[in-house]
Each structure stands twice: as C-alpha cells, then as structure tokens.
Amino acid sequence: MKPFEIAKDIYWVGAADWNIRDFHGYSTYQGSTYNAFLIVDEQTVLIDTVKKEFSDELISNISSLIDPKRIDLVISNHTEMDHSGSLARVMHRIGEDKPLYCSQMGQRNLSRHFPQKWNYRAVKDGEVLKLGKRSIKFFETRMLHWPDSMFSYVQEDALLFSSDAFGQHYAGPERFDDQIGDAIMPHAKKYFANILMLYSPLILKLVNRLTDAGIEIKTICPDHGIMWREDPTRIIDAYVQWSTQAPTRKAVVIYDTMWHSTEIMANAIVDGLCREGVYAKPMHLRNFHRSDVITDVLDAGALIVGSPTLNNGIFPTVGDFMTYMKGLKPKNKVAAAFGSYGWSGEAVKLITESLESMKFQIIEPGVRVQYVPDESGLDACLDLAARIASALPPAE
C-alpha cells in the first residue's frame, strides 16, 4: 500500500498484511494493516512503526514523502511488536540519538524488547508536545490493552491516534469509514470482542474522561484497519454499547459432538428458544472459529454450552473455547450446559462449574442424555430452552 494523506501534512505510511490468517488465536480472514503515521511540521514525527517483517515497506513509504533522516522524533503509543517491531530499523536510519517518546511504562517495556540505549522521553498523562503549527497531547490509557498503551491527540486537527483502540483486523482497498460503510462494523465488533472485551470497565471510564475533558474528535486513526473521519462517534458509541454488555434476547448455542447426539440436543434447544421468540444461533466448534463464536457471545444474553463426555472430561474443542472465553471475561449472561454421554457423563458438570467460575447466572439443571436422546431427552432440551428464555429480557 502506498502512503496517503489523512489531513494536511499528516500521512499514513504503514503496511498491509494481506496474508495473515491468525493473530494470537484470532482468525483474520481478511488480513490486517499495521498503521504508522508521519506528521510533517517544524518538527517531523513518526507515530508508531510496523511489524518487523514489513520494515522495508515502512521505510519505502516514508522515503517517498521525505528523507527519513528529516524525522526529528518518534512516538511509540504501544510496545507490542506489531507496532514496535521496526523501531530498531527506524532508529538506525534516522539517528539513534533522536528522541523516542512513549509512556513511562512504554519506556520500561521497550527497553526490555530492545537492547539499544535510545533517547527515551517518557511522557506524563496530559503532557503536550509542541511540533510547530501543531501540538500533540498524550493520554495514558493503561491496560487498553497493554500497561504501556497511550493515545496521541493532535489538538489543532482534533485527530486522535488511538493505538489499538477503535481498530479492526481488516486489509482492503478502503482507507476510511466513508469508503467502506457498514461493512466495517462486523470487523470492528470482532476486534473489540477478542481483544478489548475484558477491559470494558476501563473503556467506559476512558470515554467518560474524554467527554468530561471536552475533547473534540473529528478523526480517529487506530493502529489497525481503516480511519474514522466521516463519523468517528459511530465507533465510540459502539464501544460504549459493547462495553456495557447489556443482556439481549439473543442466545448462542455452542457445542461439539461425536456421534451427533449432542448436536441433536443443540438443535432441539435452538428450536425451543426460537419458539419462545429468542434469536438463537447454533455454533458447532469445528465449523466456527473460537474468535467468531466470541464475537457472537459479546451481544448475547444467553450462552448454552454442550459437549459429549470424552475420557471423563470435556471434548477438546469445548475445553479450548471455555479457556479462551474465560480470559475475555464476558458478563451479564445467563448460561447452561448440556451433553450426551456413554457411561460416565462428567462433561455437563464440568462445563457448569466453569460457567459458574465466570460469574454467569446458571440455569439449573443442565441436561444430560445417555447415548441418543429419546423423546424425554428432547423434551428436557425444550424445557431448558423455555427456562433460559424466561430469564432473558422480554421481547420489545
């Protein structure tokens, strides 16, 4: 991707990763971008870098605009290697003595990634850096989503460099929200669900903090995906909604199966939920990636998890998903377990205990069926569905 202008003398100079399909266990079917930005002013600044493998592309993009040695300083909003991986190459090219601005935690973390003795300038929350015609105000955003994270805000343009907030793992021909429209929102939702959901309380506090400070935002430039220039409030409002995790009349039935018995139970539960006016979605864990399932979990009011018993335990794909979900800490859900078994039948109990540990409201008892569900087993599934439906918000 070639560089492009975001505002006068502010350029995107990052890289597109068209072929990445997995990002730390999160499926990225349409690739991603590593966004880096160049501000040309009396002091010229590079904001963030790119993954190490794309260093040549970053340097080439900068060189098409200016001699890289004209860069006076670098700002690192986030230490993670998809944004700092090219720092060594950049600093070597522009001059090792050039100032490297970051948060106080950023200095600590960068020095543990890179042995070079760079000219670190650790900024404080609210500190302002004057570039010339423009000035940058720094906002510490600790644990959104790393301890070192911060925002850089160009006051004169009301332009927010938001690091890993408000992004999407998406690589396409579009550069801005007005070029892609509604099609970007599923990518933004998936990104939030799989990366930021566990920090929901902090996100709500941050939005309130920016609002109370009267910060005007005309453009948001995240470190992944498209820029928000037409309606940045759309993604901010979406983050507030997703962070609130208000329960809805939606249920996700998440399961795996061995000889289709647990699948038959899942389909019966879905049928029962639909009869009660609940939007119900079955998700077979070998047909849906864990990161897509979590995206549906984000705005669901109910989770119903099913597994056959295998070797006195949970089926491996179900165990994988439960571990993944526990780390992301979804909240405000009702939950239940179901499953088929042959002779021991521990899976339902184990799933229920795991759901309890995540502080969901458990709908007891779960449903266990030995071997193939008969009419009474299917009736139990329908009864479970009715009890779950009654625990969800009423239909509007």
Ligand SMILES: Cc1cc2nc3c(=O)[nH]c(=O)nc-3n(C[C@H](O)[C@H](O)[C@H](O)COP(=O)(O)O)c2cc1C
Given for the second form:
Amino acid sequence: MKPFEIAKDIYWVGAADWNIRDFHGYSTYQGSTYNAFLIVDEQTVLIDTVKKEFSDELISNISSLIDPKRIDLVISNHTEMDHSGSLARVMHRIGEDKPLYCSQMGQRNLSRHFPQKWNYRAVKDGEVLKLGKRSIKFFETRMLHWPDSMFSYVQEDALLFSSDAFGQHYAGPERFDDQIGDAIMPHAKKYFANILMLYSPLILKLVNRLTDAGIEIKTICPDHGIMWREDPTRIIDAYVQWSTQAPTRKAVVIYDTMWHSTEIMANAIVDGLCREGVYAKPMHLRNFHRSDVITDVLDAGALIVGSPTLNNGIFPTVGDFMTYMKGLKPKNKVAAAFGSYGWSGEAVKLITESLESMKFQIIEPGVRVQYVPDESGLDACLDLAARIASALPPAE
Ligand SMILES: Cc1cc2nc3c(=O)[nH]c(=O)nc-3n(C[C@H](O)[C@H](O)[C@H](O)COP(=O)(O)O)c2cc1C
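Moving on from the form predicted alone, please list the structure of the form predicted in complex with this ligand.
So here's everything in the complex, that chain up top.
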C-alpha cells in the first residue's frame, strides 16, 4: 500500500498485511494493516513501525517521501512487535543515536525486546515535544492494552495517534471512516471485544480524562485499520457503550456436540428465547471462531453454554472458549449451562462453576439430558429459555 497524506505533512507510511488470517489466535478474515506515520516538520518524526516481515515496505514508503536519514526521532507508542518489529532496521538506517521517545514502561519493555543501547527518551504523562510548527503531547495510557501503551497527540492538528485503541483488523481499499461508512463498525467491535474488553473500566476513565482536559479530537489514527476523520466521536461513543456493557435482550447459545444431542438442546433453547422476544443466536464452537463468539458476547445480556460430557469433563472447544472468555472479563450478563451426557454427566456442573467464577448471574438449575433429548428434555430447555428471558431487560 502506497503512502497517503492524512493532514498537511502528516503521512501514513505503514504496511498492509492482506493475507493474515490468524493474528495471535484472533481470526482476521480481512487481513490487517500496521499503521506507521511520518510527520515532516523542522524535526521529522516517525511514529511506530510495522511487523518485521514488512520492514521493506515501511522503508520504501518513507523513502518515496524523504530520505529516511532525515528522520530526527522515532516515537514508539506501543512495544508489541507488530509495531516495534522494524525498529532495529529503522534505527540502523536513520542512525542508532537518534532519540527514541516512548513511555517509561516503553523503555523497559523495548529493552526486553531489543539488546541495542538506544538513545531512549522516556516521556512523562502530559509532556510536550516541540517539532517546529507542531508539538506533540504524550498521554500515558497504561494497560490500554499493554503497560507501555501511550497516545501521541498533535496539538495543532487535533490529531491523536492512539496506538492500538480505536483500531480494527481490516485491510481494504479505504483509508478513512468516510470512505467505508458503517461497514467498519463490526471490525472495530471485534477488535474491542478481543483486545480491550477486559480494560473497560480504564477506557471509561480515559475518555473522561480526555473530556475533562477539553482535548479537541479532529482525527484519530490508530495502529491498525482505517483513520477516523469524518466523525471520531462515533468510535469514542462506541467505546463508551462497549465498555459499559449495559444488559441487552440478546442471548448467545454457545456449544459443541459429538452426536447432536447438545445441539438439539441448543436449538430448543434458541427457539424458546426467540418465543420470548429475545434476539438469540446459536454458535457452534467448531463453526464459529472464538474471536467471533466473544464479539457476540460483548453486547449480549445472556450466555448459555452447552457441552456433552466427555471423559468426565467438558468438550475441549468449550474449555478453550471458557478460558478465553474468563480472561476478557465480560460483565453484566446472566448465564446458564446445559448439555447431554451418557452416564456420569459432569459437564453442566463444571460449566456452571466456571460461569460462577466469572461473576455472571447464574440461572439455576441448568439442563442435563441423558443421551438424546425426549419431549421432557426439550420442555426443560424451553423452561430454561423462559427463565433466562425473564432475567433480561424487558422488550422496548
Ligand atoms: C469418547 C466419549 C466419551 C464419553 N465420556 C462420557 C463420560 O465420561 N461421562 C458421560 O456421562 N458421558 C460420556 N459420554 C457420552 C456422551 O456424553 C453422550 O453420548 C452424549 O449424549 C453426547 O452428547 P452429544 O450428542 O451432544 O455429543 C462419552 C461419549 C464419548 C463419545
């Protein structure tokens, strides 16, 4: 992807990863981009780099605008290797003695990735760096989503380089929100659900902090996906909504099955929920990727998790999903368990305990059916659906 201008003398110089489909276990059906930025001023700055494998593209993009040696300093907003992976090559090319700005935790974490004794300039929250016509204010955004994360804000352009926040794994012909419209929101939501959901309380605090400080934001440039220039408040408002996770009348029925009995139960629960006016969706864990399931969990009011009993335990994909979900800490949900079994039937109890440990409001008892569900088993599923529906906010 060729460089493009975002604002006068501020350029995107990153790389598109069109073919990546698995980003550290997150499904990226539409690839991703690694956004790096060049600000040409009295002091010329490179903000972030790209994954190591894409360093040729980064260097070539920079070279098409200026001689890379003209870069006076580099800012690293985030240590993760999709943004720092080309640092060694860049520093070698521009001069190892050039200043490398990052947060204090950034210096610590970069030093654990790179042995080079670079000229680190660890900045404090609120510190301002004068470039010439422009100045950059740094905001420490610890744990959004790594300890080193920070934002760099170009005060004169009201332009925020937001690191991974407000990003999306999306590579396409569009560069800006006004070019893609609503179609970008599912990608932004998926990114939030998989990367940021667990930091929801910090996001709400950060948005308040920026609002209280009266920071005007005309453009947001995240480290992945498109830039928000037409309506940056749209993504900020969405982050507030996703962080709040207000209960909704939506349910996700998440399950796996060996011989379809648990699936028959899942479908009965979905039917029962729909009958009660709940927007309900079955998600078979070998047909939906965990990163898509968690995206649906984000704005659901209820989770109903089903597994057959396998070797006195739960089915492996269900275990995988429960582990993933626990780390992401969804909140404000009601939850229940169901499943078919043959002789010992531990799965429902194990799922219930796991859901309890995630602090969901448990709807008990769950439903356990021996082998293939008969009419009474299906009635029990419908009854569970009705109990879940009554625990959700009423239909508007
Ligand atoms: C390999 C295997 C191991 C199983 N282990 C157990 C078990 O430990 N305890 C139990 O109650 N049922 C066990 N079952 C029986 C299943 O739980 C039962 O067939 C159930 O109806 C399967 O539900 P499904 O059709 O949703 O896969 C096992 C079945 C298989 C195929």
